[in-house]
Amino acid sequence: MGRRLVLASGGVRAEERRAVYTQAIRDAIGDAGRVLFVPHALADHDGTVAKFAEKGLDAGYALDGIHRHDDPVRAVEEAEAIYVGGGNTFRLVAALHRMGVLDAIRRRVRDGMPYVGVSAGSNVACPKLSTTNDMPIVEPPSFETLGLVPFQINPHYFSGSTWRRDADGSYHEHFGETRDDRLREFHEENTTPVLGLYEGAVLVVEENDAGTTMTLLGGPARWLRPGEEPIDFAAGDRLESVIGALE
């Protein structure tokens, strides 16, 4: 059995979006008893675990915070599934390096342990954290992340300009950098493709002896490569023919 990944952008406050997301988690994890949860993208670890349960983002599983384990590597080795929450990606990556769990997570996921990531948790499934939207509030030892997929993800992606709403309810164009501007800058220095996940979008990756499937659920996505026109996907599309097999 190969990789089983659920990689979500976030933006699942709406009941319909939350239902798609949590069903994808249940389909990937199955009948696991407890799920090892990594809350380190946010400062309040216990509060984050409680909030995920309170909002139904635990998909009905008991979330076991990795911060409660004296030996985080052993916790990964013994886990039935792992779930990495959202927040600040720089803080999350620094914590993953500090706990020394990157290699253990990679090995277990490639051997078939289900991986669920949302927002920052999806970002760290990529080769590097370079396409995060977050401020560098801490400095991790490197930008290296898990490399569970051979492309980058930009969570919370949207196309077009940014508008602000003033106190009187009127809207005005911000005229600042757009998300596409920032990703174009990434591709001026890097050749790795980027999958922009709109809010509510969930990428489900399943790898087995027959090959790899990549299914988009819940919302749209955009595939970006340097020097090429973007490719847009809608919920329900299969992406593996465009993205290719996992490495």
Contents of the next structure:
Protein chains: 2
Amino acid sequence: MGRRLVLASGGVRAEERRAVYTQAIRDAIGDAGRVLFVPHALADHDGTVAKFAEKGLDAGYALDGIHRHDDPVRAVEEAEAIYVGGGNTFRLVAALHRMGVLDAIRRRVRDGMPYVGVSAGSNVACPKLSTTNDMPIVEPPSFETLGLVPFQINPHYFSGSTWRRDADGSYHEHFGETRDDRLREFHEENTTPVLGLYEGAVLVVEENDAGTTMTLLGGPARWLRPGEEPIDFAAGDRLESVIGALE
Amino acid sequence: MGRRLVLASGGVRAEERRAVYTQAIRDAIGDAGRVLFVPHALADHDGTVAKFAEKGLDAGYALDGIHRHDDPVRAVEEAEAIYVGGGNTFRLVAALHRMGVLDAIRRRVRDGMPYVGVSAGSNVACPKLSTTNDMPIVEPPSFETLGLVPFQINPHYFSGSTWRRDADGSYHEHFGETRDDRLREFHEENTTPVLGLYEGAVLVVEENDAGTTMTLLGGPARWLRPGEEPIDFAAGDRLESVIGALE
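Moving on from the form predicted alone, kindly provide the form predicted together with a further copy of the same chain as a structure.
To see the whole picture, the full complex is given below, headed by that same chain.
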């Protein structure tokens, strides 16, 4: 049995999107009783665990906060599934390094333990944190992340220009870099492909003896590579023939 | 003679904003013949130097690209003024460390060499890169930056919600963190105050025997500290009585 990953963009407040997301979690995790939850992308760990349950993002599972364990590596070794929540990716990466759990998570996920990530939790499933949208509020010891998939994910992806809305309801274009500018700059410095996951989109990866399937649910996505035309995917599409095998 | 800094947010495409910015540069630099320019926040160094001149952002000075110098530390030692352009802050910080010029810039600026920064160039004038809006496309050896001022700057600052505009002209709220969310998260992890510079805003710092003046030009700014109410400034305001002395 190989990797079973649910990698979500976030933006799942709407009932319809949340239903797609939580069904994907249930399909991946099955009848596990307890799910080890990593709340470290946010500052308030107990509050984050409570909020995920309150908003129905627990998909009906009891979330067992890893911050409550004296030995986080052992908690990973004994987990039936792992779920990494959103917030600030730099803070999350610093915590994963501090707890020393990267290798244990990698090993368990390759051996079949289901992994669910949303937003920052999807960022850290990639080789490096480099396609996060977050502010570098803490300095992690390195940008190295879990590398559960061989490509980068950009959560909350969108194309086009950015505007702000003022209190009077008027819109004003914001002249900072657009998301596409930022990802093009990533590809000036890196060759790793990027999957831009629009809000509400969920990538489900299932690896077994017959091969690997990658299914997009809940929203669209865009596949970006340096110097090549982007490829657009719609909810329901299978992506493995474009993305290729897991390494 | 002490520090003479021009720290701009960016967003100076409009003629009126550009005039304020370039006048501030001329007031700081005076009659220096050559200005050492650091284009490393962008990938194309010669192209960036040319673009700054073409757009009138050179303020009438000949910009001498530091990438053209075999010995960048010596170029800093011999410069009459230094000007650091915008782009990606992570790429810029990696280049400053690679060229080994941080100490030389700090020393020269403390001794009175004028420093002009825009966007990423303002970010690196602060103690750490941590309040950049940029994507971490490259991993610098550390988040340490020049520390020419004892507070952080957030360029392209705005308050309120973020929207995207689709090709059909419709607006859709973007559910990623707002700028204020991001800076509040910075203050969950750090105590350093942050000056949010709205687009078009320029902070001019002048240090001399009589003390230090900090003058805001071109646009508004907001002073953010953990757990305290923000303080708003307007163009023309003097900020030193709020911000306090340079260390």
